[in-house]
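Just one chain is shown here, as structure tokens, and it is the form predicted alone.
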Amino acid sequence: MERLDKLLCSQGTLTRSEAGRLVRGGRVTVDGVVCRDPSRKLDGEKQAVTVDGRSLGYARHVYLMLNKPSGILCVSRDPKAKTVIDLLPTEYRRRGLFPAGRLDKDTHGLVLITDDGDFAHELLSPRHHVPKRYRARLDRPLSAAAAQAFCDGPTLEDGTKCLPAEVTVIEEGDTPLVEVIIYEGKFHQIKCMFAAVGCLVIWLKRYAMGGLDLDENLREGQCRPLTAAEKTSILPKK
């Protein structure tokens, strides 16, 4: 059970005082009856709430898949630069949204956006070993010794030891395309891992997290809600 004004706030960008004014102004109904009491307790999953005649469409949490373009900050807010939250359509915006697992500003691909802290913790905790799959374009060929270093768990230039990772060359050449799977999420990890074996990453995109692949129909900058099956596929089965 939750206060009506708090429930309204949780479903969008309203402040508690703005929600209270809506309720006291007679613009909110609960189960078809106007309610003017912001403190009324109700269950948003079982009771029908409308605002100005439109259904609130209550959801306890939001889970969105975003195809992040380059040049966008992967944070909740920034006073000077555009963020992944700024890309969301109005109908998906609500208080408390954040990216669950960041990408560098110049990295493309899959970002999950949610307001469910427990879900994000399960996804990002190194002890759960949720795989993240990337493709990277390198500035030089990857040697057999460098590939083996990834399999063994590379040591970064600052001495940090990484978990064993998987690397596969997809396109040979002077600037090869490789696929990388990691099971943790250290700061700039992919770029730092390749730097440790003498390679520079010149392009990077994340394609998958856990069992969830980036929807190929999502253009850069677009997002959509996860299905129940997709949400379940991300985390390892217990």
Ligand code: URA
Second form
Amino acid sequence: MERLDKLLCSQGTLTRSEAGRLVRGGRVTVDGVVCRDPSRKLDGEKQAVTVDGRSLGYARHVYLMLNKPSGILCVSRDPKAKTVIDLLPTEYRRRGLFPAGRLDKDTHGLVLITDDGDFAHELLSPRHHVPKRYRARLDRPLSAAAAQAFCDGPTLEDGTKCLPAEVTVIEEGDTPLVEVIIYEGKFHQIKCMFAAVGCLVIWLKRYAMGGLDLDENLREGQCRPLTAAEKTSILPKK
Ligand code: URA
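Following the display of the form predicted alone, present the structure of the form predicted in complex with the named molecule.
What follows is the whole complex; the chain from before opens it.
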């Protein structure tokens, strides 16, 4: 159960005082009856709320997929630099959203943004080994020995032993394009893994997390809500 004014502003664009004014002004109904009490307690999932005759379309949590461009920080807030949250449409700005899992500033692609801490915790928990698929452009050809060492799980410069991973060459050449699947998510994971086998990553994009693929219709900087099926596809079935 939640206060009516709090529930209204949890959905996006309103501040608590704006929500209170709307309610006191008689513009909000609960289960078909005008409610002028901002402190009225209700269950947004079970009770129907309208504002100016339109359904509130209450959703307890928000789940967005963003196609992150390079040059944007993957954090909730930063005093100086632009963040993934700054790219969202204004209706999402006040929800306490955060990126579930980080990409480096220069990495492109799929970022999941939510306000559901439990879901993010499950997604990122090292227990689950949720696979993440990327494409990387390397600064030199990947030898068979380097590919094998990558797949076996290389030992990083700091002594960390990585989990086994997968790598497939998509485009050969002096700066090959490779597809990579990793099952963990440490800081600079892919760059460090390639560095450990003698290659530099010069471009990196994430295409999938668990069963969720980046929507190829999303332009860089655009986001959209996940469908219910997409949300359930991310985590492995229990
Ligand atoms: N691995 C990296 O090195 N960077 C990322 O942004 C994601 C995975």
